[in-house]
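Take a look at this single chain in structure tokens; it is the form predicted on its own.
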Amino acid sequence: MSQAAKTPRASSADAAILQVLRPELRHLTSKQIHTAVRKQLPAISLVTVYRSLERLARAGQVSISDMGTGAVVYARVTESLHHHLICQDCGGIVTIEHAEVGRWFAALSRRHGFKVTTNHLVLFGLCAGCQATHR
């Protein structure tokens, strides 16, 4: 059997990130999905998920983020766009809507006469309980 025989078809491979990414406001490192997409492609190579993610990326339809976890982390794009505000401390994550932030980057974009492309924003701190321990 050839080796082309063995290894999923880049299209069988997008499908099946993007069904492991389906649960809303989930974001996993390549390493977390290719374990997930092997369970329904066990030929799948690591590499043959990082080229689908960078793929899938170019293409919008998932968002690459670094959430200070030391890798970064996959998510499907949806119509929801969400932003996180992550405590440097504890490491809790605070969900955020896009409206919150939206009508910022469209200020920004007016400002400055630069189109915003990123579809998620990550800030750093200390969340509220952090804080306190802090003083």
Given for the second form:
2 protein chains.
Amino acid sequence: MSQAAKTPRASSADAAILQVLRPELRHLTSKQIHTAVRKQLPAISLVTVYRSLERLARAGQVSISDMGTGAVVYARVTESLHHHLICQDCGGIVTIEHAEVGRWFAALSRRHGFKVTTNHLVLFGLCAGCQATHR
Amino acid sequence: MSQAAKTPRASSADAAILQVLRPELRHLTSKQIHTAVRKQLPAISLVTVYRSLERLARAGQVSISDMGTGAVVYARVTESLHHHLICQDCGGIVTIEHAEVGRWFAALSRRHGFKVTTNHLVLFGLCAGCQATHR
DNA sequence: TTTTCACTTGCAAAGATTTGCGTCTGTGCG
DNA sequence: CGCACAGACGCAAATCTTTGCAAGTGAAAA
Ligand SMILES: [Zn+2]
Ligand SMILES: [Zn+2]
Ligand SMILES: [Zn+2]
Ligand SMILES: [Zn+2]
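Okay, that was the form predicted on its own. Show me the form predicted together with another copy of the chain next.
Then the entire complex follows, led off by the chain already shown.
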């Protein structure tokens, strides 16, 4: 609710990081997050950012994914999950909504009794254009 | 030398690594591969192992996956692909055959014109037992 | 055969991420 | 208030992986 004025901003690189990741569909690297969050917490170390992100990921508030850019990217997890198809040829990124992924996860759950929690799936492959070129 | 002429250039490192990854369902880290391949090529460097693995992955002969063990694991890609569901609680690993994954990939292809090439999918979640415990 | 040229490799260094360890801080309890 | 315990942090160091650069190799071209 409101930013209660009773407890000082105690334990929270977490809050600052969630703030930085606020805009949806924003995928930032640890370094980018570190830089951005320093505006709020000038003295925060990169290690703390890593540990905070790990904590947030365990709590299901942040996703951690390797999108093939050399460094892992972090994103805020919201009600409306999304996933990606990344072309290994042109680097093109297709974003798909959770619905069609969730349906499949549900099927897996029925078949294997396993509840998938992966909240930001990244699949690599070839986009339509590159498939043609590849022929 | 009596192999089909499909891949002309064969670096010795590549061949040795494929040899090491011969047994199916074997998932090794770069370090383990380096150690093993040194029996054939005593002087090979870890960097060469990494580059060779990257080359083999591009050629679709090796899969690269983060199975949550701290280091990426590499596996040989064979005709019969497989994938995994890993429980983030107990670490249990469920191996599933490609069929049910491939069906979904095919659906994605139809819907998005995107051909998925991910050949060793790893999904995290909760196994049946841990779901119960988690209640 | 000699030249050419793309590809492979090693070494050192850089970059990315995790871990060990000691310190600090907030919370709950007496 | 004063103490104990758990968790958060920083720093340095360890790991894991990638990259820059110069040298080595081998097969195709000349
Ligand atoms: Zn995304
Ligand atoms: Zn493409
Ligand atoms: Zn596997
Ligand atoms: Zn489990």
